[in-house]
Amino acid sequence: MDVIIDEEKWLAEGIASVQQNAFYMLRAVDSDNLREALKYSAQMLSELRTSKLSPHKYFELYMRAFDELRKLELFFKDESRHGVHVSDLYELVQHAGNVLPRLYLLCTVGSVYMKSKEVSCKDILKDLVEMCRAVQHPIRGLFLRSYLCQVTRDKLPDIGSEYKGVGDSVLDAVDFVLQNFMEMNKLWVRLQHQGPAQVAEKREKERNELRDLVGKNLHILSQIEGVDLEMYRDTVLPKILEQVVNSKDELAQHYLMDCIIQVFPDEYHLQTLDILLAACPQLQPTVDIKTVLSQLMERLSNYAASSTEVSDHSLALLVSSFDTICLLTMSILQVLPEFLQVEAFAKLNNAIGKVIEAQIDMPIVGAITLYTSLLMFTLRVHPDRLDYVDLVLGACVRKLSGKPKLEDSRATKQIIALLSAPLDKYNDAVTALTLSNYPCIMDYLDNDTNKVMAMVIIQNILKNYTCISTADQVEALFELIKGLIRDIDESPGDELDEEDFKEEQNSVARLIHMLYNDDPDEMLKIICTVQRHIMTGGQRRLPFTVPPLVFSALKVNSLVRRLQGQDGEADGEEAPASPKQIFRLMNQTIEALSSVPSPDLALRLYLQCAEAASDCDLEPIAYEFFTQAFILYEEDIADSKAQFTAIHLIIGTLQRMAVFGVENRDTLTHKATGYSAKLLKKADQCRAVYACSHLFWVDEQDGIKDGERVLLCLKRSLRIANAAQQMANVTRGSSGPVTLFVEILNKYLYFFEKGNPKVTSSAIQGLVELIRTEMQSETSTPDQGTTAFFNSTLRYIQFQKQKGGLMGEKYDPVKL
């Protein structure tokens, strides 16, 4: 805190003898006295010799003194106010008393005798770089070789520039330019030997903040005009890289690089990538190459991507739509023979595996990204290159060869960003499936980021509505998503949050309606290869997986269909695919779901079976499916509701097939009344016995029009609605309300109207006036809702009635 307060009383000192020794020069100025003048700014520029301050405070300082500077060019340019030429000139401040306040004079004068154009520009800059050298602290000769930098830029001879003389050219520019650099990067690195070793953290701190000084004469290199690429080749870049390589001082090898890979043309580091990347491997173990080498291939990425934009929008008016890779094999003709022929991804990927080799210490995070960096490279600037894709991917694999499972997170999500890059260039899951190093690397994930990587695998396919349409794709996909399909190295699958684990299944469940092929045989197959994988997953999954295999399989329904002339006994293995094939497997897929437990679900899916068998008219196969749900329903499904619900599924799906004969229908049929009649609950019972009738009566299928066996069921239902009634007038005192009987009523008119000869009016008229009676009984308890659904239906009777024709004939009878 000490420190802090009395730099900033430093500055304040200094600032004042700048604003004061300013103010006289100014004064001497406006007198047009040059004597007075140069004295006070050598006075002012005197505060900039301070070693006290830190670069920031200095920065402050040094930008008073700037403005002031440019206030006296401004005199020293007009020769008719002081009355000395500009050559006297130079050699007169040359006289001032201290080298620092001399040369910033110099060069300020330099830039004003290079204006003049009476000397060869090349002359007062070789002058000025080299009397520069005459101040070696590092932040003060910084700071000087900037202004010179700054008061010299735009007067450097260059192609078209107005000070480009005689016998001058491009390259004094390049080397002046050049020799400061070099100086400037020597004063920088100097300074981290600066001082006592306890402050090297805040000397770090320090150069860190200086290095755009030295940065900016790359920047002004890159800005001059005759550095074409031959000179960039031959004489820039080596010396830059020299000075580089030479500092051994990671802050500056690693700031530098990047300037290099920043400030110069893209084209220049496509051609000269041999003499950059031959630099890498000399740099310092400690610089942060991979971020380097990242920077610069995601550079020339972007150049191929920037020159493919105007070739990509031609190719829009010419197609319509086309083959992903082929159309970005289009896009890229301009520019992709520049890095075919410069082999860019040989040398990019020649590079990287020699930085990495030579540091044996880089971190695997680091080889991770460089991969990464590389992958994305590859993918834009080749995408129709997918051995490319696959080498870079086999590099990453024989890097993390012998290693364990990674753990670092920061590695792990680079492994992530690697393999999903490829899902998100081609759009296409398929096309990552080719690539036989891919399950490779996901082989080093643990169990956690191998579930993340499979969802994202999932969600692409499921995003790009990608097909998966051969049984090979599938086993090699089930192989990539292995994590979320069963429990990998024994690990507990219940430490997972329940929400999490729900939301990864559904998302399976997803995947599987996305593999279809439209050929019978390969079908069968891809089913088979989903049920292998997904019988692996434990008692959890099954209930989330087989489902959606279920229904994949009887997609094909219609395909089955076709398939019905192909049918034949033959059970072996090389049998063409057959419905009774299919149903044969789904019903050992149901049974293993069944043993979870889960058979209110397997329920389902064996009546949906049986279902599509009858749609097939395989009679055996659904009188089978209806077998396994009725020995569900006896032995696995107590709770009373999940029994009501079942008995309901199985009613109308009986109800909906025509494929049963008598014999067998009638069991079916027997089987399932007698269910009803047994529920526990009464209400359950009536409402499950009069749902029965159905089965007797199906206007779709000639012959089931059993009248009196409806008329049975009915009636049945009304000897259970009353006996609840007396129940629960014994029980709670009153019989509740009349809901049940108005149930039935309803039930009768239905099977009335169907023209059920058993189901007369004087029936309808005598279940109305039981259905008054209780309602009006003293037991009875009042409800509305109840009320309101009597007396809707007594007005669908009367509007029956009034509406004429047949059926109001038939509802004439009715006494309301």
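Everything numeric in this text was worked out from a predicted model, so none of it was measured. Rigid core (definition): largest C-alpha set, two forms, superposition within 1.5 Å. Numbering follows the first chain given and starts at 1. Compared with the form predicted in complex with the partner chain:
Q20 is not among the residues whose C-alpha shifts by 2 Å or more between these two forms once the rigid core is aligned; its shift stays under 2 Å. Shown in the overlay between these two forms, fitted on the rigid core, is a CA shift at G661 of 2 Å or greater. The Cα shift for A721 between these two forms, taken after rigid core superposition, is 2 angstroms or larger.
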The other form holds:
Amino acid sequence: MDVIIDEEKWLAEGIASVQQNAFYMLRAVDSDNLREALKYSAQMLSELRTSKLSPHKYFELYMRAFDELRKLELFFKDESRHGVHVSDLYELVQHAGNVLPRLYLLCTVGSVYMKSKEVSCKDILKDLVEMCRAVQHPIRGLFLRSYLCQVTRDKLPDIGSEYKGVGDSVLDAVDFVLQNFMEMNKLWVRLQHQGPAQVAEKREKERNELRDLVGKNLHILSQIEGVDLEMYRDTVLPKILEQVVNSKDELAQHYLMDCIIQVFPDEYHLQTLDILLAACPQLQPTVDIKTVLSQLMERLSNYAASSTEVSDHSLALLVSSFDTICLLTMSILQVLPEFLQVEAFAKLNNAIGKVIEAQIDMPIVGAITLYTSLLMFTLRVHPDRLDYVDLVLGACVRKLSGKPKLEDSRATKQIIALLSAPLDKYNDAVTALTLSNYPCIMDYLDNDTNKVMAMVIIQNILKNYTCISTADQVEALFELIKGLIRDIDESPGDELDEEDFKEEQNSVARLIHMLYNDDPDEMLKIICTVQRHIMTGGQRRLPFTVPPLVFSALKVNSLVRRLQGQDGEADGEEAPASPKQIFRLMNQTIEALSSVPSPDLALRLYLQCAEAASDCDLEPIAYEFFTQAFILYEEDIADSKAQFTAIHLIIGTLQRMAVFGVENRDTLTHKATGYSAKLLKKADQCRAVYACSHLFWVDEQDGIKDGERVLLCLKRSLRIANAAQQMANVTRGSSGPVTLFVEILNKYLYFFEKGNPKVTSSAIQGLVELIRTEMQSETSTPDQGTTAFFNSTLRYIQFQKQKGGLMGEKYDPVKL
Amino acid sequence: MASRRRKLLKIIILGDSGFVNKKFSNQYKATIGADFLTKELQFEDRLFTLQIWDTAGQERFQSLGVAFYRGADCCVLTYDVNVMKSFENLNRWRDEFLLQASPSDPDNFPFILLGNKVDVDNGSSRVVSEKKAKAWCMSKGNIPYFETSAKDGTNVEEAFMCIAKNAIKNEPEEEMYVPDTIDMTNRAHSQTSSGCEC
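Condition change, the form predicted alone to the form predicted in complex with the partner chain:
Every component of the complex follows; first up is the chain already shown.
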């Protein structure tokens, strides 16, 4: 804290002194007094000799002096005012007492001198850059040279520059900046060895603040137009890299590599990849080379991407302006071949390999980051080269091999980025399936990350509606997502949140629907593959995965049938994808589910299959499925509510089955009515029994219409309703609601209208009266719902009576 | 007394779109620190030397901070008419400048706004209208507004002229620092540097 306060004080004092001397200096300037102006400017510049300020504060002070020197520079320029020729002035300022002020003044005059064009810029530049060697104090030296850099910036001999005198060449400018750069780099690197070791950390921080002074030189080099590719490749880059490598300093190396990549243009990098990359393994082992290389690759891939964008765009322009397009396409179309020509990918791949090899201590996350960058580069620059993608993944696998599964969360995150990149690029998981090294990398992930990645893959497929259409692809896919399909390493997923688990499995279920092929044979293979995989899923997963598989399989049947219809073949018995085959497979699959146990679900699926088999005209198979359903009902469905639901499902399905001959149908309906009558609650019994009446009356052409047995069912249900009423009387002293009677009445009406001769108007009349009596009896508890139900039923009868016509006549005998 | 002489103007260029380096190029080259350039200009009968600090377009390479903002005579804000974000950032740049340069009269400090790259795609990719930009200028105390083309530097000269005109209009009564009575000789001697006499 004290240091900061002191520093503020010193800075304030320094600024005050600069201002005071500047005041006298300007007063001397205004009165054209050169001697006094020089004296006060030297005093002002002496303030920069301080060693007490950190780089930040020193920069503030420097800027004050810098601004004042601009005014002095104007004065120097005006020989008419001070009467001294600039060449003499150049000598004169060298009489200043201290080195630092003297050199600042010399640089200032030097700039004027060059501007006068009376001298070869080359000589002045050479002189100045040499003279500045006199200051070896790192901070002061760095700022002095940065001043030199700034005042000479717009006077460097360059192509098209007015300062390019006879005998001066671009090379002189380059030599000057390079030399200044080398000197500054040395000062900068040396700074770390100054002062006691205790303040090393602070010193590194200060050094870091000073970095842009050094980097500025590289920026100036990049702005010199005369630095063409050839000069860059043969002179500039090798010299810079030599400095970088020889500095043997982590901070300098990392920063300067970054600078090189950022300040010079992309096409230069592309054409000098060898040189730049060859420097990488020579850097200190602690240098964060992965960030440097990643940035390089990012730049290059942006370059490739932007130029393709422009070329797309230029095609659009073609319509409007032919001339522009010619120019644009010519420049653009060169870019991509350029990447190929210089073999950018091979070089980068090679360099990365070497860096990883050289930096033994690089954490695994570093290597993976590098590979991820290279992969991004490949995907953007060579989207058609899947072999490159696989190559990168393969290199990654080699790096990972022989190591235990990754536990470092940053590394696993990187791997997810690595594996997601091809998916995002191609928006087609099928492409990823062709990469042989893809699954190998997944194997190095811990179980949780593996699942995350599997989910990424599934989401990608679902999002893009990717159709996975061959059994081989399905096999590869399920191998990739096996973390979701079964427990790996026999570690039960107990710790997994129930909701997460459901989400995962629902995704798998949705995925199964995306597997499709129009060809029944291939589709059957797909089904078999999926079946094989999901059967290993264990009891928690099967309820999620079996249903979509069953429905997928049933789709095959309709496919087969459609094809058969086309070909006119009667039976696909011999084809591999025969319905029989599929049903056999389904039988096994659902059986697994019933042992899970999920009997309710299994029962529904059996019934679904039975109906499908009926559609395929396969009576024995349909019968078998029903048998299975009935066995399940008898053995595994114990809950009365579940039984009631199951009965209705059975009745509903059975009613629609057209395939059964009389005998089979009798057996099954007999069973179903039997179950109905044995339900525990009377009300349930009653409802199930009247529902059974539909089994004997199928309202279709050729449908069974057995009026007698319909009536039997209805009568039986009435008896049960009566019994229920009596039981209610006995146990509660009041009769139960008459809802059941009203419901039965509605069934009577249904069959009456359907023309069942056994259901008569008098029976209806009797039932209406019965209900009225029941409702008026003192023991009955009034129930609003039932009353309303009954009343609307009566209104319906009234309506039918009044309608006239056939229906009106039919209802006529019913008296309300 | 010096008013007839050459006038020095310090100009800071800020914004997401640089303009001094006006050569058409789709090549990205980062700038390190601020780019410092001088430019001479004649306005009416006066000669001006413009001292231009162009930092536009990057923030990453500013390890020493922005002490060079101080003492500016004018601040040129730039944005790319094809990039909405660069327009939205103008407020941030303006505030940042006023904070760091701390001019004596922030409300009346002369700014100029340049809408850059109007020529790109013959203006078809433009997203910030001239009207919108002018409205912004109005809301900030009627800042002069110019539209420039990245390719040929249209209006850049006019913008500089405007800066010069502003400078004459706002010419202060040669504000001068009046020194305290401190004995300079004593202080100069007490100044010690760490064993090096440079």
